[in-house]
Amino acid sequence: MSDPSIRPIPADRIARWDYEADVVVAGFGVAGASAAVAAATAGAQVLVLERTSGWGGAAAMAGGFVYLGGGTPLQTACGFEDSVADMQAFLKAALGPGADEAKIDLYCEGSVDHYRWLADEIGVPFKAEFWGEPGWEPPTDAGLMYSGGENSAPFNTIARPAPRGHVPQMADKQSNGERGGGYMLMKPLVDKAIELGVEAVYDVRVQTLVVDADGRVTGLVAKQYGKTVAVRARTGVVLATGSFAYNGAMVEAFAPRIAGRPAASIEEHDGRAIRMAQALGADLAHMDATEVAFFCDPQLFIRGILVNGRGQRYVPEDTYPGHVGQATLLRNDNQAFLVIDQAAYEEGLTRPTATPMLRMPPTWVCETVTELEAEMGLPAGSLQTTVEVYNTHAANGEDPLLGKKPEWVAPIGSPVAAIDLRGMTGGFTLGGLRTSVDSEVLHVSGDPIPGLFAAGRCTAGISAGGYVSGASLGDGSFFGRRAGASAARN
């Protein structure tokens, strides 16, 4: 169905104009935030337009990983050294086949000035304590984790090894929500914003842009309470309202294998802002790229092995849980089992997460893999071989197969439990708009939109297919900075 809402207005039907700023941003989670606030840095007078009652988007409800290395005063802190040319050759393997390699070198580059900034500019808090724990994040207030698999096969043969998931501090932390650490990267950054005169306007969906007779974009059209307004942009507008996970009918045509299982994304994800800018022309990347979670917790899979619909293991089980789920659904039909023995499944049980909700029971519990293979209907001899080989190799310590490291390689033994994990994912968008490395929208023939700058997941940002926990708060704020400074200067 049709929607000419969507299509480009010209400004000389903009009778009168209701809210005008040098730079107009669309959006007020973490990457609308970080160009408001870099905009406002550079002199402009900026005003946020933010669809509900109050900002923080998607970003505000996440645990709070800031994807940074390079030598990061924390990392230092917590006795890990890493520099920016491993972090690059990490990233552009583990990001997918595609991945914007300017983009990727550049927010490499700036890791460390972008950790200052947000440690010393902003205000961002991060505590001095590594999590060494199996999870998705640290359930406690450490601030530095391992979250992309950079210590697991096969990055870990590719480049130097670093944790890099920098997690804003915060005291009595909860695993989402005021209390979580997307609260405290948010919290700054918009009083931040507000000190610097920033002006916030709530309740106001962005419905279309407004182009000149040169083409370059002037303004918006929005939609407040019911009222159609219009926002003039002196100097440039920055669209950042987020991925479009939400909307139903772009997720079937870009990114299928997700559909009806949107995870780690808000409603208002609905994709608006890159229709708004595909009617004026604007390039899109990676659309079919997304991040898939899977529902167990880590301490558990770990110490077992997870199968296929064919008895076969498929992933490391102690690398990055995001790869687990992307291998899950993306490669093996959405299909898998956590083989676990009795003793590695209640030892599991007493370790530390910040996902206690995703400890499953067994779904079959069996004296011997013969007896568990049939009664998961696998087909026979299918988990027996997959558990004599992952055995025989366990006696020793090693992983030949898919270079699970020492620590968690052990015999399975008897009773051996399995938990039907079939289905269990879920997952939210990685692209949308191409931008330029100064968040430039590109048009199709490659070059800029001029007056359109945007950044978030409403961009194909530096995953490509790939992802490591706080690519999307990283990238999105790095850029967020860059197209705020663009669209100010513009």
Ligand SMILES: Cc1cc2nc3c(=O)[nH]c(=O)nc-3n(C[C@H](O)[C@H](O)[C@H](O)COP(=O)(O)OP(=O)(O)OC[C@H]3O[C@@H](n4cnc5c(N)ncnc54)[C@H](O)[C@@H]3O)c2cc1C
Second form
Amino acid sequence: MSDPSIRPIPADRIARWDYEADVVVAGFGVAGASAAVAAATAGAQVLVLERTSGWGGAAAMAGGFVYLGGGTPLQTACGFEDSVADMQAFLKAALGPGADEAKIDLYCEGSVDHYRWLADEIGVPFKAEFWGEPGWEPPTDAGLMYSGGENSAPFNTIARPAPRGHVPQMADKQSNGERGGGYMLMKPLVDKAIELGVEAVYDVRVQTLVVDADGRVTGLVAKQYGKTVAVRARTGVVLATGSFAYNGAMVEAFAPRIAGRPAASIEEHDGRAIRMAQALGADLAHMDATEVAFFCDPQLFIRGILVNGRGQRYVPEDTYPGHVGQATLLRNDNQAFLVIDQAAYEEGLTRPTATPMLRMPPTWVCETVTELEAEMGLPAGSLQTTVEVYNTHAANGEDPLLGKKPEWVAPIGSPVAAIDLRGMTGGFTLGGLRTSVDSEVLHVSGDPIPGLFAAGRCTAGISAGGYVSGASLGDGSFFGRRAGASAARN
Ligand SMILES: Cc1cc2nc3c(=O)[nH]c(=O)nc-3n(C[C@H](O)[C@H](O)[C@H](O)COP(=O)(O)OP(=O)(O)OC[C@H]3O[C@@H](n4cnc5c(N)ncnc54)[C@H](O)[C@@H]3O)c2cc1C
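Alt. form predicted in complex with this ligand, vs. the form predicted alone above:
Starting with the chain above, the whole complex follows.
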């Protein structure tokens, strides 16, 4: 469908600027707020344009994990040692293939400083308490958790494990996007921005870039209550409008596996900023990469085995649930069944969780695996062979096939159940504008587009093929700061 409104507008066609600032930021989520604070700290006059009626974006609804490490004060207070080298080795293995190594290196080297910035300068509260139960996030206000499978196979053989999921402290948390730790990241960030004199205009939807005769971005055109407004940026524009998870056509074109199943994102994530910059020649990266959530309580699936549509195990069940989601959707045709015996299922139900709504009842219950396999409609012998191999090694507390840790390995007994988890995935896109480590938007030629910066999920950040919880709030805030600082000094 033709959309001429996406094309950049020549600056000499703008008769009157309705708003003006040194740095203009599109989007008041985590990347936009971080950019605004950094630009204002550098002395710039900053204007944020936000499409909805309030700040926060997806970030304010998020669980709140910020992926940080290398020996943060919170890690130390919780009794964990970490190093920049271990964090780099882990992230390069977990976020690939094709992850931007320069970004990962810088992100890891700057991680302790970024923690101090969030905690000390912005005032984000982190409680020095480690949450060690399996799960998507702590159901309490504990501040630290494994959030990327660092202590699970194969990653525990690649780098020394350390928990790096830093969660802002939030009273009366709810894991349904209503009252998550992300709010307690965003509230202090926005308060700081306002304190520094950042101006925010709400209900204004950025549409197009304005470019001067030299190809430099000098502003934006937006819609405000049906009116077109022109906004001048004296030193730089920062795009921070989120992913393209809710743009059906873009998802079909670039990341079709996730089509029809957006999650952990908001409808405003329509990819417009990516298209606007593309129309100016911006390069893209990792447009096929997706975060994938798996909709089953980890307290249950860690105690059983996950099998695909052929009755075969395909992932160590004690890893980060997002790795389970990616393995299921991207490599096993979205086919998953949890096979678990009654004792393990009942034990799982007694354990604390942030996601009780993901505790499904068994779909089938049988006395033997042979019967179960038949009821599930799996080829005769397929599940029996899987369980026999698993049980043989589990009797010795081992899982040589996939490396599940001994503490979670136990032979599957009787009665035995299966939960139908086919299609139980959803997620958001990770690809977007290709940016430099200083958050300059890069032209397909490889050169920065003058005056244009971007951060957050409208860019390709530290994640490529893989994902860890906290990578989005983490790279959004980290490279958002760099975008704001770059735009201010531009
Ligand atoms: C329930 C839930 C749980 C999550 N948990 C985590 C987690 O624990 N850790 C983690 O790292 N990530 C998590 N995420 C994902 C994370 O919140 C997002 O990926 C992250 O917020 C992206 O940052 P961003 O700044 O790019 O976008 P956002 O934070 O969404 O901000 C983008 C802003 O831009 C605005 N906008 C969009 N289009 C326009 C336009 N045309 N003009 C002006 N403004 C516009 C939007 O309204 C929004 O306010 C979670 C998300 C959800 C919903």
